[in-house]
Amino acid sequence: MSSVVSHDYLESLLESLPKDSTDALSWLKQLRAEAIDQVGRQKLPTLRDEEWRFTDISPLTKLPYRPSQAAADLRLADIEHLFLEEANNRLVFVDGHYAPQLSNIIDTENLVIGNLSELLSSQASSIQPHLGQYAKFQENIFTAQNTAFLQDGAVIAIARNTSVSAPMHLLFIATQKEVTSYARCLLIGDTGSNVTLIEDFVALQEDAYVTNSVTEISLAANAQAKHYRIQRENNKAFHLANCAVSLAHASRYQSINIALGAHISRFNLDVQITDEAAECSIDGLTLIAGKQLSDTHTNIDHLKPNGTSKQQNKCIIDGAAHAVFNGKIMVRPQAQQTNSSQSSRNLLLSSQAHVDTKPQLEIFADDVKCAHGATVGQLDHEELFYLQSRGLSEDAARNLLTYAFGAEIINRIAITSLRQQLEQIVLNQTQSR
C-alpha cells in the first residue's frame, strides 16, 4: 500500500489539525498516527487472501491514488434531482469534502448533526468515545487509509429518548476522475432514540475514481435505527466500503444495502450484538451487468443471549458480471437462546453471469434456533409461460419477473421517494438488457 500512497503525505495529515487546539484534539492526532502506521504495515489484498479470493482488485494499482481536492463549482440546481422530499436534514459531500452550500440542516434541538471537522472542538466528548472504535483498521487497509485521511465526515448524534421522524440524507457525490475520495460517517444513538439514516453514493461523471467509505454506528439501550445504503456510482468506479455497528441492550438495527453501480465494489458489514435482547435485520440487493463485480461480506456476531438476527441477500446478475456474497453468523458460547436466519438468493440472467455465495454459521451455544440457505437459478420457465399465455411478450415477462425478484427488498424501504427512485432504476435496468 505504501507504494501507492505517499507516507510523507500521510504524515503531513498529522499537522493539519487546528494549531490552537492541538491539546484538545491530541486523541484524534493519535488515532490518525495509529492508522498511518497500519497503512505502512499492510498490503493490498489479493486473490491469495481467503477473504478476497473471489474479488480481484489489482486494477486499483493502475490508478493514480492521489486524494481528491475540494471543489466549489457545483450548484444546488445541479443536484436537486438527487434530493429526497422527506429528508429535512441533508449533508452533502463532494468528492469526500463537505459542501455546506449544498447541505440543509434544520433540526438542532436534541440532535447534533454536521461536519466532523467543524464539530470536533464543541462535541469532542461525544465523538471521541466512538470515532474509530468500531471499524477496526488493524486488519483492514482500506479502513486504515480512510482513518489516516480523516478530515471531513458526517456526524449525527441523537439525544436520549429522542425520535427523529424525518430521515437524515447523506449524499456523497463524485465529480473528479482518477482520485480517491474518503467518505466517513458516525451515527450515535443514545438510549431510547430512533432515527433513519440514508447513505447515498452517486456520480456526476463517467471516468474512473475510487470511493473509500467507512461508517460507524453505535446504538445504546433500546435505541433504534433504520440504515439505507444506496451505491449507484458509475460503472468505471471502484467502491470500497466498511460499516461497523455496535448494538446494546434491546436495541434494534435495520439495514438495507442496494448495490447498483461501480466496476468493482466491496461492502463489508460487521454487526456486534454486545448485550441481551438486541435485534438486527440485514437485507441486500445487488443488480449488476456487463463486467461488473460486486462483493458483499457480512458478519453478525452474537455475544450475548436472546439476540435476534435476520438476513436476506439477493443478487441479479446479467452479462458477464460476477457477484460475491459471504455472510457469516457467529454465536458465542454465552449467547444462548439466539434466533438467527440467513438467506442468499441469486438470479442469473445469462450464461456468462456467475455468483459465489457462502452463507455461514458458526455456533458455539446449544440452546439456539439458527438456519441458513442459498439458491442459485434462472427465471422459472413455467412462470414465463404463464405470463406469456396472458398476453405478455417474452421480454416483458422476463422483465416483470426480474423486477419482482428485486422488488421484495426495495419494498422494505419505508421512504416513499427513495423507494420510487429505486423502483424506476431497477425497471430501467431490466428493460435495457
Contents of the next structure:
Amino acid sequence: MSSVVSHDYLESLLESLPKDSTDALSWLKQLRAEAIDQVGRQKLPTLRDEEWRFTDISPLTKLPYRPSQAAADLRLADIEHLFLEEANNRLVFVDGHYAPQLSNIIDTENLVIGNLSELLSSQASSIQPHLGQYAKFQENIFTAQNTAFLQDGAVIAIARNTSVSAPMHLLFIATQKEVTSYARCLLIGDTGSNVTLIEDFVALQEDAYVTNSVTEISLAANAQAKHYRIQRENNKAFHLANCAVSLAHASRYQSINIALGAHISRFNLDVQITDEAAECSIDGLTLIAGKQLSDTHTNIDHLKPNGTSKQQNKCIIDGAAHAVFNGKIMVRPQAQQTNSSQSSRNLLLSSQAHVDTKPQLEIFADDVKCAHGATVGQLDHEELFYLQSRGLSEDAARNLLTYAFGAEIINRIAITSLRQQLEQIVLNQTQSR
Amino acid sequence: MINDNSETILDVHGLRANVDSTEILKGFDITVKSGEIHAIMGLNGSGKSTFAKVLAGHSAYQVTAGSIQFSDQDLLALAPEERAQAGLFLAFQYPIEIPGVANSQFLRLAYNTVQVQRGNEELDPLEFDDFVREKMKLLDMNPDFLDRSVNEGFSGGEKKRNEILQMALLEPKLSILDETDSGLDIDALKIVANGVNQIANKDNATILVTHYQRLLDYIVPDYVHVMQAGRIVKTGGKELALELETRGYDWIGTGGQTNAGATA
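Structure of the form predicted together with the partner chain, given the form predicted on its own:
Then the entire complex follows, led off by the chain already shown.
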C-alpha cells in the first residue's frame, strides 16, 4: 500500500494522545474514530481518479512524512516580517501546533477566537454542531487524515450582529522537513456578523514537507465573511487543502485564493448555498514557474433559489509549470433565479508551460443565468505594442502586463498591507524572468 | 504654420509595406517640417492607418521598400520604444485597455522612461501627481481617471482624451493622431482639438489621420493630403478638405488605381 501514513502508525499516534474521559469530548473521539476508519478504507488518489487526472501526487509517497511533533521555539523576531499591520488578531501555528507565545488576540468582545484544544471544554456547544460537518471525509483521504489527527486548530466564532473590524490572521508556519503538518480552521459566523479571515501558509525552511489543511466556514443568515487564502509554501512542499463553506439565507462569502508556492499543491473549495439569496464571490490567482504543479478544484452548489455566484480564476504559468483549474457549478432543480458567472483566464509565459482548465456546469433549474468562459493565451501583441509605443522596452512591457494580469485579482484584497506584500511578490517574480 | 526655414522632422520616401503578404502602402511620400500640421484623408482601406502603424513600428507590417528619415535618424532601424523615446507619438484609433494597471502608474512609467532616455530627471510619484494633474486640466479630465485601470471602462471620448494626455506628457516632436475624432461627440471633439492645439508649437509637428473633415474645423491643417490605394494622390491646403466634404473622393484622379465601389 502506497499510503503516506500507515493505519498502524495512525492508531499508535492517536493512542499516545492524552486521554480525556469527559463526556464533552466523546463526540470528538467518535469523529476522530470515524475519520481513522476512513483513512484505513481509502487510498491515495492516482491519475486514474477523475478528480485527480491531471495531478500526480505519487511523489508524496517517496518519503514517510510522519506527523510533525511540537516544534522548536520560534522567536517573535523570526516571524515579525510576516505580520500584517491591520491584522492584530493573529493565531500562529508552527508545523500545525498552536504557538500561543507568537499569537496575539485583541478582540474578545462578542466573539471567540483561539486554539481548538483549549476551547473544547468551554465552547463545546458551539463547536460540536459545526466541526467536521462541512468538510466531509468520507470521500477525501486528506480530509480524513486531517480529521483523524484533529487536535490543534483555529476556532473563530463571531456572535450575532457583531462586526469585527480587525482581520483574523492565521499564520501557518513550516519549520520542519519531511513531516506532515495538519492545519485546521473553523469559522462560525452567527446571524448578521461580519469578519475577515486570512489563512497564510509560509515556510521558514527549504526542504520538502506536507501541509494538510482543512477549513470549515459556516455563515448564518445575513452573515458576511471575506476569506483570503495565501499559499506561499516553499517550492519543495506538498500543499493539500480542503475548504468547505456553508451559506445560509442572504449570507455573503468572498474568497480570494492566491497560490504561489509548493512543488505540488491542490486546493479544493466547496461552497454550499443552502438557503435563498446567498451570494459568493470566488476568485483565484495562481502564479507558478519551474516544475510547480498547482491544482484548484472548486465546487459551487446552488441548492436554493436566488443565489448568486461570481468566479474569476487566473493562472500565470512560466517555466515547465502546470496549472489545473476545474470549476464545477451545480444548480439544483429548486435553485431557480440563480445568477452565476465563471471565468478562467490563463497566461502562458513559456512554451513548456501547461494549463488544464475545465468549466463544469451542471444545471437542473430552467430559470437561471449562468455564464462561463475560459481563455488560454500569451501576452497580447497589441497590448505590448501599445506600451512600447509609449517608450517602454519590450521586457518592461511584458513585465507590466504580466503583473497587471495578476494584479486584477490582488487588487480585490481589501487589506492594504497584504495587497502590497503580494504585489511585491508578483513584481519580483515577473521581473526575475 | 508653414515656414520654409523650419527643420524637416519627417521625410518618407517611396514607402511600401505589406500586411500578411498583401501590399497596403505602394510608394508613399510625405515631408513634414516643424511647426506644421498635416491631415491625411482618404476612404477606408486607402492605407491611412497602416501608415500610422508603420511609422510607430508595429510588427505586423513589413516594410519592403522606401525610407523614413526622422530628424537625423533612420526610423526604420529603431524599435517601437526607441521611436517613442526619439520623439514619435501615435495616438491610437482604439486605445488598449490594461486592467490591473492604474493609469497614474502607467503614465508615470511612460513619462519617466522617456525622460531618462532623454537625459532628464525622473519624477517621484508625488511630483508626477502634481505635474499630471496640471496637464489633465488642459483636457478637462477628472483626476479620478488616475486611479482607474488604463482605459478600462473608459468611454470612447475618455480614451481619446487619455491619448492626448499621454501626448501632452511625452512632448513628442511628431504626433500622429489616428482617427482621433472617431466616436467623439462634438463637445469631446472640441476638448480634444483644444488640447492638440495647445500642444502644437513651432518646434513640433502633427499628422492627423482622418476620415472626415469635421475634426479639421477645430484643428486647422497647413496641408491636406488625399490617400488612395496606398499612396498620396493629391495635396492641397485646408480648403481641399472642404471640397472633399462636399464632393466626396470620386472626382480625384487616381492615375489608374481606384477603390472599386468606394463611395463617400
